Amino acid sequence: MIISTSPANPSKTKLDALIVVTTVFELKSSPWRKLNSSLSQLCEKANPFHDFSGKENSVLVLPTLGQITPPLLALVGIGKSSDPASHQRSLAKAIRQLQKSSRRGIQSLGIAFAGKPLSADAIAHAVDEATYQFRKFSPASDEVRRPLSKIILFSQTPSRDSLARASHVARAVRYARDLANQPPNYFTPAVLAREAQRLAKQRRLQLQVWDERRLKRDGFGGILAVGQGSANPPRFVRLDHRGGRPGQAPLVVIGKAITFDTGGISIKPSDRMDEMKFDKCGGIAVLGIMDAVAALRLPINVTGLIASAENMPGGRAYRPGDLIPTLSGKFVEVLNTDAEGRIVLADALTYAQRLKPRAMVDMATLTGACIVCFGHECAALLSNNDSLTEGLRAASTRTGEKVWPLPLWTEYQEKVKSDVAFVKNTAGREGGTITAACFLNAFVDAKFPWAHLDIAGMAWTSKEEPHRAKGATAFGVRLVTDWLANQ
């Protein structure tokens, strides 16, 4: 898809549709009036226009009846909000409505701003949200609809450089969504490793892969334990982008990629278990981040680590009551085999610290408790470093991928201590998101800045929404890429 800018008159440009973004104030203000007289006259003559307030998330689609060149016009309200996530939703909602309003689909689209324009990142992400569909395994539709392939931005538009950067990140998001939506019979840990190999070749990243044999040799007991019940053996993947000076300490991003999670012997209820193909979304986000980092040619050293396994209740599966040796040499007492993500991450965090990183950020669909706490509105952020916390929160504000901090107080850390091992892998239902992070924190040396993002409520959506299709969201790709770009 091509996104370009133009100083031309939007009402006289040959397009399939035109969007005008405005606020409740701008409807009667000089920026709106000066935008284009023919547009203003068209909107004023349209009876439905009187019901359009310009408030946040309001959209009105109008046929132009030949009064301007584009046959369809959408007014998008963003109201008083300064939240980029709200702006993205509003614009994406309008694009989806325009696509549905056109029998053949929208191939070319113009976007104009009555007042302050949206950021390049907000525009690129809104377009991706609105147009994305996972159709790899779907039969071809009998209805021929043209895909959106050209977008022109009018009036006070972002720079070409910012648009190029935003387009790189948007492509990485789409790439991650495609991978995360893959079904578990087609996307195993070995397939993930092959995809990492393909990405490394394409983006000139350095790659290492630990297969089952190498995992045993090097002592990755946590990853091996979680994966041992499956016919599909686990993998550990390392990708390196070396954009900084030689020897510069890397920034490390770590992801949990359980390609399917039955819960193991502590098996999950069957209802919606099919969605556990999304338990790989933390690791997939790492692939998306490394894709974006390389495409942006960030002048830093970044290492991506992915701990991948399939959690199955086979005859060789690990059991409640088992004591698992980890890469750190410390043992984990297993009380629930469905708390497997923290076990594979313990190995990944231990390995990451051997790289003497400047900072580490891990991402995981770790706890259902996070959804109970936050719903599907934000991810949980837990960290041992205030500066790292503030950096991630700043990136959250810029991208609209929301996070909210939770504590790692000593009282919570006491709850994961085991009577027979170093830690136990669950402390029960109360404070489940925090105690899961405390388990991870037990494997982190305090001298290394570390943050954990529990993305369980944000990694996918189970229903079609006005601004996007159901399925994987690739949450975390934009957030962490932005954080890395500002280091």
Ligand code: BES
Second form
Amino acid sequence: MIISTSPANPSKTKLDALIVVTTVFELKSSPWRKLNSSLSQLCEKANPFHDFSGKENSVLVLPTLGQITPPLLALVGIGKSSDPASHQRSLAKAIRQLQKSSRRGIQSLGIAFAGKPLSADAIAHAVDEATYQFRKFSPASDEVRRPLSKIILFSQTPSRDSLARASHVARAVRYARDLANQPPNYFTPAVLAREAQRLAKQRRLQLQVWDERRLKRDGFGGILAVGQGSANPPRFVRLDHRGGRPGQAPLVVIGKAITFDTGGISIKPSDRMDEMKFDKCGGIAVLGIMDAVAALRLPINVTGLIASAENMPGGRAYRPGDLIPTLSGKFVEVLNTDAEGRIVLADALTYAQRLKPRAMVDMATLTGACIVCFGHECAALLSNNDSLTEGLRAASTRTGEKVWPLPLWTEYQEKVKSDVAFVKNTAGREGGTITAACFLNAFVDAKFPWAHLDIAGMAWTSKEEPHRAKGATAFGVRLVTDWLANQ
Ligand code: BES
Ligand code: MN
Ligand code: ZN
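Could I see the form predicted together with this ligand next, after the form predicted alone?
All chains and molecules follow, beginning with the one already shown.
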């Protein structure tokens, strides 16, 4: 996909379709008139029949019948919204509607702005949202349609530089979505580790992989326990991007990658259990972030850590009642084998702190309770450090990947205490997202700034939406890459 800018007249450019993004729809308003007279004439004629308002998330697709060169026109309203997530959704929805309206498909697309142009990141991401399809295992349903390959922005901004940066991040997002959408029979912890190896080679990252033997030797008891019920053994992966000066404390990103979560002996109901292939999305986001960070050549040291296992019931599976020795030396009392993510992350967090990190951020599809709390609109953010929280919230505002804070008060911390071990792996249903984070917090030394993102409600979508296909979203890749780029 090539996105370029052009000073030409959009209504006289040969394109399969033209999109005009507008805040309010007023034919007589100056930015609109200035944009183009043939365009505004066209809209003037069409509008009495369609009543396009220009308000947030409104889209109108029109055949242009020779009035302007592009045969299809879409008006996209963004209203008064300053939320990039809303801009992206509206633009993506318009692109999808255009594709449905065109028999041959849209290969070349122009985008003009009757007002302030959208950011490079918003445009690149909207185009991806609209066009992404996971197609590794099924033939394209509409193969006759040729894919969107050329986009021309009729505006001075964004700059070439910011478009290039946005396209690196967009590619990393597509990469993460492709991996996260892989089925669990093909994508095991070993396959994930091999993928990390491929990425490391391509992007010149340092790589270390812990297989089962090495996990045993080094004492990763949490990851081993969760993985022991599966025929597909667990892995721990470390990737290093050395963009900063040698010795500079690294920023560490950590991900939960359960390639399939049956719940183990505390088995889940079978309804929609297939979606638990997405329980690897935190770890996959780490791969996407490392890809983006390396492609952007960020001048910092970044370490990515992925704790990967398959959570299966079986003759060797771990059980409720087990006491698990973790990498920290502390024991975990297992009360529910379905609360496995926090156990593998405990080992990863312990390892991370040996690197004396400047900050560490973990991402995990950790609790169903997070969906009860926030639905599918934001991730939960829990942190032991206010300035880290602020940094992530700022990145969230810029990218539109929404996060919202929850507390880690001692009242909650008390609830994960165990009578027989250091902590227990569940404190029941109430406040489940917070107590899960408190479990993690028990393994974190307060001198290291740490944030936990529970992405359970954001990592994938179960239903087709107007602006995107169902499946993995790669939530967190843009957010955390943006945060890293601002360190
Ligand atoms: N991976 C799940 C959380 C999850 C469930 C994410 C549904 C997205 C959708 C996690 O491993 C889990 O099973 N958590 C349990 C914890 C409970 C046993 C304390 C949960 O949320 O039910
Ligand atoms: Mn689980
Ligand atoms: Zn899980």
